[in-house]
Every structure is written in C-alpha cells, then in structure tokens.
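Presented as structure tokens, the chain that follows is alone, the form predicted on its own.
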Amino acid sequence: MSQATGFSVDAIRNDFPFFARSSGTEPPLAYLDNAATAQKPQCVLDAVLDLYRDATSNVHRGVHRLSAEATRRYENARDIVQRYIHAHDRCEIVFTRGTTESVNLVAQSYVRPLLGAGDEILITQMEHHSNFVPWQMVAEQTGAVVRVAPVTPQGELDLDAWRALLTERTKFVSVVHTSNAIGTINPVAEIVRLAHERGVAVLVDGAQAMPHQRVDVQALGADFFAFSGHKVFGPTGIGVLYGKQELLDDMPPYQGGGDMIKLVSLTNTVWNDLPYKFEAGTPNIAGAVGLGAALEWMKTIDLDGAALHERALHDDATARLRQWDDVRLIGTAAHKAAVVAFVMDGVHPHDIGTILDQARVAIRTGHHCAQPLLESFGVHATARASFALYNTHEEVAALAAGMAQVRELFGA
C-alpha cells in the first residue's frame, strides 16, 4: 500500500491481467519499460472485444444498427477525451494514429502554410524523433530554421536559452511535456505563456505526460496538444490531437479520402465539419473505443496517490543505482517523471538489457529516439527503466538484483 491515501498498488495490479499470468518455475517478469507502452487493464480489453464481438461495422456511414451502434461508441470515445483533457468543444478532438501522426498533421497542415525562408520553428533538445524530425521536413520545404533550444547537464531545459531564441522570426513552438528518455517535466504553462506574448502558437507533446497526470488543456493555453492511446494503458495505432477549434478550423485537410469530405464533384471538393475533416478513411475504431475505456478508468486512479507512488519507486532505483561507481545516471532533474537511465563503465546498455531480460527484467535500451539529447550526455545509448502506478519495490529489487549479475559477469 502507497502512504498516499486511496491509493493501493495492489487493488491497481489486479485491474491487469499481465499481471496475474503464471510463468511456471520462473519468477514474475518485472515489466520496467512503461515509457515505450503500458499494460492494459481488464476494462481496455473488454471494451475492444465486445465492440469486435457484438458491433462490427463502419461509422457515420450505415443507416443499420450495427454501424449506429459501432458510430455510438467511437463517438462516445471522443466525448470521455474531451471531458478528461477540459477541451472547449468535442470538435476539438481529433483522432489520429498516435502522437507522431498528430505532431505530423501541425506540421504539414498549420505551421507549413505560415512559414518563408528565414522564418523559425523552435524546439528542445529533448524531443523524442517524432517532434523533431516533421520539424525539420517543414523547414527544408519552406526555407525556415529550425531552433534547437539546449539542456542543462541535469538535462532540465535552459530556459534562459530558450528565452534567448524566442524572436520576432519564431512563427511556431513545439516543446515536449515529460521527456520519454530521461523523464525531465518542462515548465510547459511558462513556456506557452511566454509564446503567446509574441503571439506564437504552441504544440505540447503530451505522451508521457498523460499516464502521470491530470491534464487541462484549457489551463495549460496550448494551442495543440497530442498524446497516444498506448501510452496511458490503452490500445496501440490510436492518439489524439487537440487543437483550439478556431486554428483546425481554418487548417486545410492533411490527408483526403472517405469521411472528411461533404461534397466531391470533378471539379471541387467541399470538406467536412470539425474534427472529421482530418478523419480521412476508415477510423481505428476499436482503438478509440478502447481508448476512452482506457480514460474512464483513469477518472477512478488517485493520481495524486500514485504520483507519490511513483517517485519512490524512482527514489528507491536511484538509491539503489548509485552504490556502484562505475554506474552513471543520465538525466537528474529535480523535476521530472518515474525515468531512469543509467550506463555503465565498459558494458553496452544493450547487453545491459539482455542479462536483465535473462532475470526476468524488462526495461528499454538504446537511444530512445532521442538521439540529440544523449548526444548532449556524450552518450549514444542507455538502460532505461521507466516506471507505471502498478510497478513495485519488490520490482525495483529485482533491476537492482539484476545490474548485480551484469557487474558480475563483466568483471566489475
């Protein structure tokens, strides 16, 4: 049981059935890689499932029950975003493949439109590949520069740099809310704050964000906000993109086909109504459907509780990390998520990762698709172990058990 009131780690883990599988004689996998994608409770896969089992069908298309009822859901879906993130209008919610889709859509469909040559994009260095590289394919077909704001050797973001790099030539900013490499948690309200006194609208990449708080849109002012339905304990192949309905409005479609139109002609196509008019194609139903199943049980989650939980399950790795010498952290902010990534002196984080797995410990290797910020670590990989509400000490045990085995077998 957390210290937190309400807050049970054991209540949380029997929502899962990942959690109560048998593995024989091998002990119960530690699953330490919640920053790539997170288990998912009954609820999800139950949801999924019975939209498969009893209405199988397309949405806004057939006059039949089965596709009124498979339309019923996916839109119910959009409702339970709406109502969980405080966006002003369900039109606002826009369903995509994920994050990178999202961030994609800005991109090629609002920033492109306002940029010349000489215009600015500024970033972080921090960003995972996904809010970095449309930024860079935006550039080299406008003519603009993209900005890289740096990070602090603690890899919190400098802000005075930053603020440095705001200029009358910044037409747009795209900042990440919880780095995924090394957890760090920007000051995304200042930085929106300080984009709009230039009159500089915002995107935030909520991915990692989204599975550790409570978000509001609204308060946060962002003029887009993307996050993915894999991250906060829903289906893979489904994300959201949250814009102020009066920028979408005014954005040309991003992709055409069935559904986001309301008129085709040879000449002319009319477009449809918000948020279906960036819908275009056959929608992963099954995925919105989940994930709205996926945020209905998040309402039931004492946050705060597991917030609590969560930082001492980070507080109690790093401890346990840092008795080794020849073992560093990468990335120590003050104010950051349940990440740890560490190296180790003479061994690569890949083989890191496979004696783990070989303990039955799984966490994540490489670069994260962040390659800029490890660069700015002089690291070109790390071990990361990224922790969820429903992980344990007992786990974090075992990650330390296991990097025993590592200094072992590589003569440490």
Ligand SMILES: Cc1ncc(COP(=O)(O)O)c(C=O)c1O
The other form holds:
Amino acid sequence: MSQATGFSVDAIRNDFPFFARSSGTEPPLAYLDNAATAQKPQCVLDAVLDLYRDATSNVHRGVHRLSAEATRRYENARDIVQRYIHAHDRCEIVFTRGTTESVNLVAQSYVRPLLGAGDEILITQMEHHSNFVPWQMVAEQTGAVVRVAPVTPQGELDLDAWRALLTERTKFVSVVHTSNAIGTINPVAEIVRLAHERGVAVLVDGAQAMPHQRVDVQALGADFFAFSGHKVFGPTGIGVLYGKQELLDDMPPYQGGGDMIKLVSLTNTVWNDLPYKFEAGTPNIAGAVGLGAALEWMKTIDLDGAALHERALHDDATARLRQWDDVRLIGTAAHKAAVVAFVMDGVHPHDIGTILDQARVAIRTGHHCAQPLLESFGVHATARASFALYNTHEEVAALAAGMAQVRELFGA
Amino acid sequence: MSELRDLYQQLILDHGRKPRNFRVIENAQREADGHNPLCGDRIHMFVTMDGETIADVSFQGQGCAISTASASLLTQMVKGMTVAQTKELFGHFRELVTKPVEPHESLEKLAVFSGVREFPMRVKCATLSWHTLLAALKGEDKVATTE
Ligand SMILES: Cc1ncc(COP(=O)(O)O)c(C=O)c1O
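May I ask for the structure of the form predicted in complex with the ligand now, the form predicted on its own having been displayed?
Then the entire complex follows, led off by the chain already shown.
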C-alpha cells in the first residue's frame, strides 16, 4: 500500500539519527509518544548546529555581517513558515515559544480587550489544558464565561450542542484541530464558518494537525492558528502564532522589551511593525531556523502516503488491542489521527507504562493535559500510543507483545 | 521481566487490587490529601489518634498498583505506632526505595518495595501515601504532593 503512493518508511527512518542509534548496540526502542514530541531529522539538527557554529549573533541589532547572517536565517525561517501554511503575508507569522504561548498571546492581546462581564468564549471539552487555562484566566480577569461544548461517547464534537452554544454572547471561539488525547480531527472549517456567520473570530490549535497533514490557513479561514515546532519534527522552545494581519495590527503587544518598539522615550513608546511588535526580547533564533528546516523536510514528504501509512498503523494497533475484552479504547471518532488511547480493567495506566517501558515501548500514560475530556469518559488516566510517519508495524507488534506481558504480570 | 517481577511482587499486586483499610473514618481527627501531579493520582488519608499513638488510619483515592499497595501496607504497619516511630519508619522506607540498601528490619513486609529503586520514575508512587500521612499527622491542611 505504501509503495503505491511512493511513500517509504525506510527512507523516512534513514533521515532520523534516532533510528540509527536504536538499531546499533542497544535493542530498538519503539517510540510511540509522538503526540508529546517528535524525533528530529538530521537536517534539523544540522540547521541548529550550523546556526550556532557559523552565525552566532543577535538578530536585527548589528551592522556587522554575522548579525546580518543570523537575521537572514531567522527571517528565512519565517518565510518558510509563511509558505508552508499559506499565510497571506510574512508579517502574519509570529514566533513564540510554542502553542501555549501563542494561545496566551491571543487571549491577552486580542480577546481580553473584547470582553465584558457575561460575554462568552466557546471551546470544546477536548481541548488541551493550554487551550483551557488561558481562557479561564481571561474570564477571571474580565467577568466573562468559558463555555465548553461536550463530546459524544465516541469522542467527537457534539455539533448540535456546539451550534446551540454559539450565541450572541459568544465573543471568541477557540478549538483544537486534532486532539492530542484521543486523536479526533474536528471539522474546523465548518466551525470557522459557523463562527464567522456571527462575526466571531476563531483560534485553531493546530499543534497535532501539523505533523499529520498539510495546513492552509487561508483555506481554513482561521483568524489565528497556533502550533509548536517540537511536534512537527522541529526543536523545542519554538512555535508559531499565525494571525490575520488586520487583527494583529490592532492588537496591543503581549510583552514589553527590546525589539518590539520603534522608539522609546521616557513618556512615549511607539510599537514596532508586525510581527516584531509581538517578539519582545532576543528570540529563539536557532529554534526558528530548526523549525524552518523541519518544514522544508516536511515539504519533501508524500504526506498523503504518510497518512495512509499512519492510518494502517492505527488500525493495526486498534485491532490488536481489541482482541482483549478487558481493554477499552478511549476515543473512536470516525475521523481520527493515529492516536490510540486505552484503559485496561484492574491495571492502572501508570503500571502499563512501566511494563511497556521495560519492553522498550515508549508510550504516554496519565491525563495528557486533557482532564476535562477524560472525565467525560469516566476515567482519570489512559495509556496512549501515538504514531508518526516513521513508525512501523513491528513497533505496533511490540506494543501488543508488551500488553501481553502486562496481562501475564497482573494475571489477567 | 525479572526486574518487573521484583517490582510487582505478589504482595504488591494483591494489595493493589484489594487495598486494606480502604475506607472512610467518620470524624477522623486528622486528614490530608495527597496528589501526584505526574500521573494525576490522588489519595485522601484519615487518622484517629490516641495521645501520641495512631489508633486508626485509612485511605481513599485512586492510583496505580504501587501507590495503592503502598498506602494499603502503610496503614497496616503504622496502626499502633507513635508519630516519632512513623517518621523513623518512613526514613527507612525512603532509603529502601531509593538506595541499594538491605531493608531495615523494622520495615517488615514493606521490604517488598525494594524493587522500586530500579524504577526511579516510580519512587513518587511509593512515597505518596507516606507524605500524605505525615501531612495529616502534622495537622496541616495543605495538599501534600510528591514534588
Ligand atoms: C493539542 C495540543 N495543544 C497544545 C499543546 C501545547 O503545546 P506546547 O506544550 O508545545 O506549548 C499540545 C502539546 O501537548 C497539544 O497536543
């Protein structure tokens, strides 16, 4: 199946030194925790190292050639991001620390000034805490209310409930594109359309969408789009906020400091142009350059072929786990990324995690920063295997073998 | 598999599945909450005192096999002990789960937790109930965490 599309897992794995290491002296490690963070291809490591080795310097601040070179690489990364997500203008790409900071920026600089007592922010029950807490904080600050649309027992957004919750009191909508905890892919274009009918702006949390599919922010219509570099094969500590220029233009800065002003006097400060108004202080230059390299790498990948491959891994893992009656899958949406969350009767996910780790299978256990979602399934924690395009069916088999050991140890 | 068998000994599996003293003490004199932010485990401990001695102790909550078994065995062990003895026992227990030492004789069946030291990520599971008990004995209202 993968051959037919020209997608080759072996070729992908060759790009990642992680797999070379784990095929050496150590027994291989099945890394199935990709929703937490992804492994890095060599080209990303090279870009970061080259930057520090050949162009360590601050950006936008020196007349000397090294600063010019660092600035060139940093701004080139912005161009790469712009083209990759199809933003209209490069000034719409703000570098942040990650999705979390992007959401907080929008909450404080765009949404907070809009809100009065009784106004509402609408989100879903499947948000990551980073798309929950910033809204609770802004609600606290303004007297507004956070409305949370429920999910169905399969883990899909209840669209009827969503429509009912979208009212004249709704001042902002923020929604996760793809759930990290259960993999559900939300109908974001439809959500944006419904909000825009009411003149309400929308933030899409794209942290988990980016590693699995192409994103076109203009086609999506989102007013804001947030993602993290580290989940899309780039470095940690770098992320992006895309915002429509006309919205960003009118927003006050998020943080004060160097680089975000044009002129400072004792009495008067003039904000810098976009996007620098939102990039106070020395940015994560190497991180941005590494993210640029990651997206350039992504562009070379047949992502449709990758999606078929990931789907096959998902179906394989699902089928293998379903052979046991006491294992329950959490989140079985029709439209879903390769995330397989589950619980097992009588065995806490934390114990599953330790036993799988001994079997050299890395999964995540716990609440996945999505406590409200897990509550709706009546569980406090799950075990979660999350796949990326470089994972293999052998690694799915290792997961199943590890689960057989769990059963043996716990006498299930 | 052998390290895992050392970790998940029968006694631990048994107490993990069927925790003892897993109940509420109405009108407990001392209570405290414990929370392990890493895995979301929560525990609530109840204590009644007879002077300096622990007359009764119980717990409620949900957690992994290690933390549940630890709480269960702990409640069995410290009933009838003084606060000072309990603190001393915790000192030995903490050594047991973090350092390659011979189990101190006062630990008795708590020695089954020696396998934990091979799993540094799980030390907090084993010690959560202890931290919570000590917080309760101190009469503190605050939530004990493993941090
Ligand atoms: C859906 C989703 N949103 C937001 C975040 C937060 O990303 P970060 O921690 O990189 O800011 C994550 C990361 O786990 C996520 O999966």
